[in-house]
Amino acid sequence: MKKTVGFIGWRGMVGSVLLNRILKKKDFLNFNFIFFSTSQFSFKNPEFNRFNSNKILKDANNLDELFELDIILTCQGSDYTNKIYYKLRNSGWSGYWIDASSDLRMKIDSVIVLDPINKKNIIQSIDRGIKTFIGGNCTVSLMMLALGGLFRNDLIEWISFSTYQAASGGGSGYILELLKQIKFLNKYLSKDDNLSKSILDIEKKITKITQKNSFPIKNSLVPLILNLIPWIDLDMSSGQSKEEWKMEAETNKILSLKDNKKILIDGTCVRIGSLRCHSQSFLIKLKKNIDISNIEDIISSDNKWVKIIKNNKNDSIKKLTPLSVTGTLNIPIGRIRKLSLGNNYISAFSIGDQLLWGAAEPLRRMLKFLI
């Protein structure tokens, strides 16, 4: 008998990224399917819902009709799950609870998921009866399937990064200002004789647009245009941003390392202006020096979306760009090389698409392991 899914959060980006994948996959003739929504509850359901006969979208915070579900997928946002994961759990429902948002993340009762790197964790979590399965954070995915050779074989001692994260990162609201901010610039560029002047003159008269006051900055605080943002997340009193706490954290949760066996890692996440992907700088000390090549081969071959780009300025500025990898689900790595520090030590450049293998696959997947 087919189980039950419930869909929460679908209209998000996100949510909707998700959905494209199943509709390509096909996933949904697996499974019996429900929309719910918090807002428009009592609607017509989305076009796609051709698959069943369920036309009206449900009430998500309705207790009675999400405990009749097998599983319940939710992109919906922390404050959703807060509201409802406790609620449902206290009233007995016994069903699957696969989730976007970062709350559950680090409970000893729930999985992060990121197949490629701890399928066999998630198989053994299903038949020892966990019920919650939770997306990491993306920087987290997209680092981890790109090093996934050298975490798989055990060669990392420690990591040092630098995050460059894109503006969806924060949310459709982050993108709608970052593109506002476009659109107020271009009002000045736009004149005919504007780009006549002294780039300096140009660059100043930009530089004190962007200072004024009517200047959109409701969400980012400051231009994201022209500029960069380097702390995301909350301030946890440590001088880490939480974004940079998940790094560590959650990586060694996926890898079920205790705390004697934890691999060290730390570094600084910044906010930048791509509307869509994002990049990561690491610095490495292995537990042992490997010559480039044979890196380069175990980084490759530990799963078939990782694509090695070569340590060369043509293939780097072509193949290691946001625009370049956008919308795909390739993990390019490239600028892989020793370093002056000593033999043990690698840098390398990474990039993924953080609607993608930074979010909305790794929940996509886990569905399919649960029908």
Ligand code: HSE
Contents of the next structure:
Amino acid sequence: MKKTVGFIGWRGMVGSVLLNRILKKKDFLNFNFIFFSTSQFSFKNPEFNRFNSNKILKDANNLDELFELDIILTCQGSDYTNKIYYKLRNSGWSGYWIDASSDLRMKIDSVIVLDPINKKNIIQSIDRGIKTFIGGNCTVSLMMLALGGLFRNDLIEWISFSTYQAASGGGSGYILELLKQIKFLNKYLSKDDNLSKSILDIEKKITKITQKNSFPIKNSLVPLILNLIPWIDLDMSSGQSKEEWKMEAETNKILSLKDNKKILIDGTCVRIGSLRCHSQSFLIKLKKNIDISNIEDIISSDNKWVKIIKNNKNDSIKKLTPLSVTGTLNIPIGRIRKLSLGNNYISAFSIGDQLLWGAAEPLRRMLKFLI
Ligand code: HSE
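Please supply the corresponding structure for the form predicted in complex with L-homoserine (HSE) (the preceding block corresponds to the form predicted alone).
Next comes the full complex, this chain leading.
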């Protein structure tokens, strides 16, 4: 019999990307999907004809309804998870909880899902009776897919990273705000569109516009356009941001590495004004000296999404940019070279769509293991 999946948070950005992937890959043929809403239940949605399931939205806060489900798939966010998960578990619900938000990731009885990297662990965990499967942080998942071959072959001593993270990582409000900032600038610039002025006068004028009190910065707190923000997520009070902390913590959990085998990973996470692709620059210390063509072979043979971009200017500027990756499952990695620091030190630069492999795709693929 088909399992019943309750889908919550399918209207949001990650949820919509996930819904599209489920439709595209026809996953709805394998499950009975029921759509829930935290606000508009009883609302009829004819779009769900394709799912051949209940066309009336159910109440996502109704524990009795949720209790009947085999699987809950939620992209509703942390507040919902914290409100419902423990109540449901405490009431004896033993279904599978699959979640895009971060709250349950580091729990001892949850698994972070990224099956091209930890499929064995996912399958063994299902067999052991684990019922909570959580998508990883986007930067972590994208880094691991890019460097999967080096992780799998135990070649990494440590990684230092700098990220260039898209507005979408902050939520749809961030993207909207970025667009409002563009519009705001354009409004003021077009009033006096005299580009024959001295470039320094134009630069001064633009900077002044971004400093206006009415400049839209409710989400990002400072302008994101023409700027960058070198802090993402909470302050861990250790000097690290939470986004930076997640890189080492989640990676080692995904790889099931115990404390004495942990790979050290640290660096700086930065928000930039790209729309939905996160880019990352890596400085990697390998455990041994391997030549670049071997490194490229090891990386490219690990999974079918990672693609080596040759380390030259033309390929780098055309194939290793957020705009060339957006909306795809590709994980290009380039700028791979030995550093002057020594034979075991390499650099690499990688990109991935933050909403696809960074959020929705690992959750969609997790469903397949539960058929
Ligand atoms: N933490 C990420 C970001 C979102 O802020 O870009 C993806 O998990």
